[in-house]
Amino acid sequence: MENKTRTLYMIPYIGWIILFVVAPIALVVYYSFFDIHGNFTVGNYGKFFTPVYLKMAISSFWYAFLITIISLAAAYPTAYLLTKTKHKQLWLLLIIVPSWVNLLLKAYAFIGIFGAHGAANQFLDIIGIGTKQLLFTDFSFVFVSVYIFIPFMILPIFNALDNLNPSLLDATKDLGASKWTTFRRVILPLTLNGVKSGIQVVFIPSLSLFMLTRLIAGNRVITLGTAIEQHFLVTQDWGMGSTIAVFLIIAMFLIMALTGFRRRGA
């Protein structure tokens, strides 16, 4: 009777992965095997290899790597201060709330602020530096990106060091580590989990980010998810933008698997 209900409720789970999971990404794999003209071609995947796309590619994960890598230098020490004060989940959840807030907004937000009349140069202009170009450059577009992601890699972060037990902290200065100590062979190991979890969560939406490379970077920036805009946007060849779909695909599912693998390790 248990397995019957359990089976049960499995039925809506597996029906909605079907349907908006599986389904999808067959439908990708199925158009990235035609060309502009609707011919049945496998010369996309060898196109994808040619300096134009491989470049995308390394541009995108270089990207994805620096917001990743920025995002978490941030978001650790401010994920330790927030379990540190009196009132961490309202803090949490002040750091939390812009992420609600539509991403087109927050773009158009940061074309003020970064433009050249915008505040960031205002500030520029009092502390004597001057007015410089700030948007549409990779400054701007990296900072944007950490600014978006950044409450996500925190989120993790702050669950994983909240839950640790305040006595091994305690046993560990008894013993007479110092602080570097105690988080190098402690804090960073039990909270681990959190900081790939956030890895996760911020580097592979950063792999495919097309909006902010036109807004913030001025299509100075260019990467996968650009790529695939303008193939099925603009140029209208749909098996070239999905055969592109389909490596990050792989690239995404590769991530999760290696940081899966070592969570259960850990």
The other form holds:
Amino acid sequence: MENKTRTLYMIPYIGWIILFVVAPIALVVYYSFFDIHGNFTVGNYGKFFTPVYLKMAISSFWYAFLITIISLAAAYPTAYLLTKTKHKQLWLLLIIVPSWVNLLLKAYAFIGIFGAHGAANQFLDIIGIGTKQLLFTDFSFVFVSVYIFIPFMILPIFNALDNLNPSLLDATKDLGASKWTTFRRVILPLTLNGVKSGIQVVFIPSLSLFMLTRLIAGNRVITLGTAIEQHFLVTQDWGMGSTIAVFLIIAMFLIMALTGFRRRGA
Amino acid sequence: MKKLMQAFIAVLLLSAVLLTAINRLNATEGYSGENTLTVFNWGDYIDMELVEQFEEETGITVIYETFDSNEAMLTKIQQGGTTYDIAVPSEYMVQKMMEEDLLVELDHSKIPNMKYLDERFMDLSYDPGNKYSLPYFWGTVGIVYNTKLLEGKEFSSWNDLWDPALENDILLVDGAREVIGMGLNSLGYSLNDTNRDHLQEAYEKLTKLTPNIKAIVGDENKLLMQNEEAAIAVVWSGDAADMMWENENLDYVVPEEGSNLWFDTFVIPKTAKNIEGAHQFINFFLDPEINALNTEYVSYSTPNKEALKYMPEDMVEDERFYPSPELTERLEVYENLGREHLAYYNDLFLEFKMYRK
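Go ahead and give the structure of the form predicted together with the partner chain, now that the form predicted alone is out.
Now the full complex is given, and it begins with the chain already shown.
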């Protein structure tokens, strides 16, 4: 009886997974085997390994890596300090609120801030550095991306730190461990899962960023996402667009495998 | 549990109320019967006073809706939820809509005013014989530049953009045909060239432009030029007119080698219910005097030869928007090159964007 109800409850879940996860991925793989004339081909995969797409893939990975590392470097201390504050839930909320604002709106705001006559340049002028070109540079692209992704990095790390049993820290003190040792041997290993899920939710979407590459980087940064967008909307070469998507999916599975599936030993 | 059920029922009831409200709203908005005409146009692209005059003269009530991109318009017409009687797609979209069988053939006998249209702009490759579309406004692709920032530098040729003094000054529009076309034009080739050697040559020439390019952007270029974020941009003349309206330091030029010629056109989509009224509407706006007033309001270039006589001289003689006959000769409409050539254009464009690193 119990087993039957459980199967019954599984139906919506399995239906969802088939309709919205398995079927789209299968379709993407299916389309990747057709050229622009609708003939079956494996040529798209060959084309992916030409210098243009390889370079694009490498640059996508490089920027995604930069965005993730910088987010992590900023998020870990922030999350740590948050757990020490008095009204930590309130502070956490304040950090998360900007992620409710539409992405396009935030991008447009940054065009204003980083512009030649924007607030950032006025500030640089006042402190005597003088105006610099900020918009349409690698710096602005990485900065805005980090700004957008950082709440997703802070949240899992904060949760992990918050769930840390304080008596463990007391114990390390009693046993004479230095602060650094405590961090390295106790805090870090126990919050590693938070860090891993943070990396997943930041690295994977930033691999296929495409809107910011045009709005903030003025197409100076070309990611695989840009190419997919162009192939689907302009060229109507769905085959090549799908092929790139297949490689992105493979990359995502690899990252999940590297950061998620491996369980820590006792 | 009881509370949960109550909450659940409340949500259901609320959804039902909202659903009926939405249906009501949609019904009134989309209604298009005997005496109404639903016009689907770009935002701020018609003089509403003239639309009122049309309503008074014909007794037809006009329902006016706007879109902001050809693709968005296409999607709404494909869905068929609203009975649009008139739409205003650009010429490449006309071709696409023809292919997808979304247009009603025009009855030329009901549009006597079409004789006023300049024959240079009729019977072009996108719609031979103007069976489905009539031009509403036309324009070019050219260079808009800030005279204040550039201290009086003049432009006349595409090749002027390659000047090393213009380092990091230029905004390009994010479109493969516009950018590759610019490269082809600067070399004296046709915009519709499909010769691979010529295209390769254009690509190599474009890579030399790289140091001068500040960014490759979309519609943001209006905002960026108005705020003097960059000194030069390659844009459609319509966007240029908008920018110049906002910032008086801006000027526009159509390069002498030639450029693209684009159209926004009147069509009657298959969704139309009031086909008679739609013809009346098109005919009304092709009337020379009406067309002149409308053109003054919109400030794009009109294809109506007769209307030019009713317009202020400084507007008609403005060579930036009404180029000389010799230059107009060198303007070309984008032909549908077919997927394969288009894919090649896009591959080159993607490579060009990649080259900038």
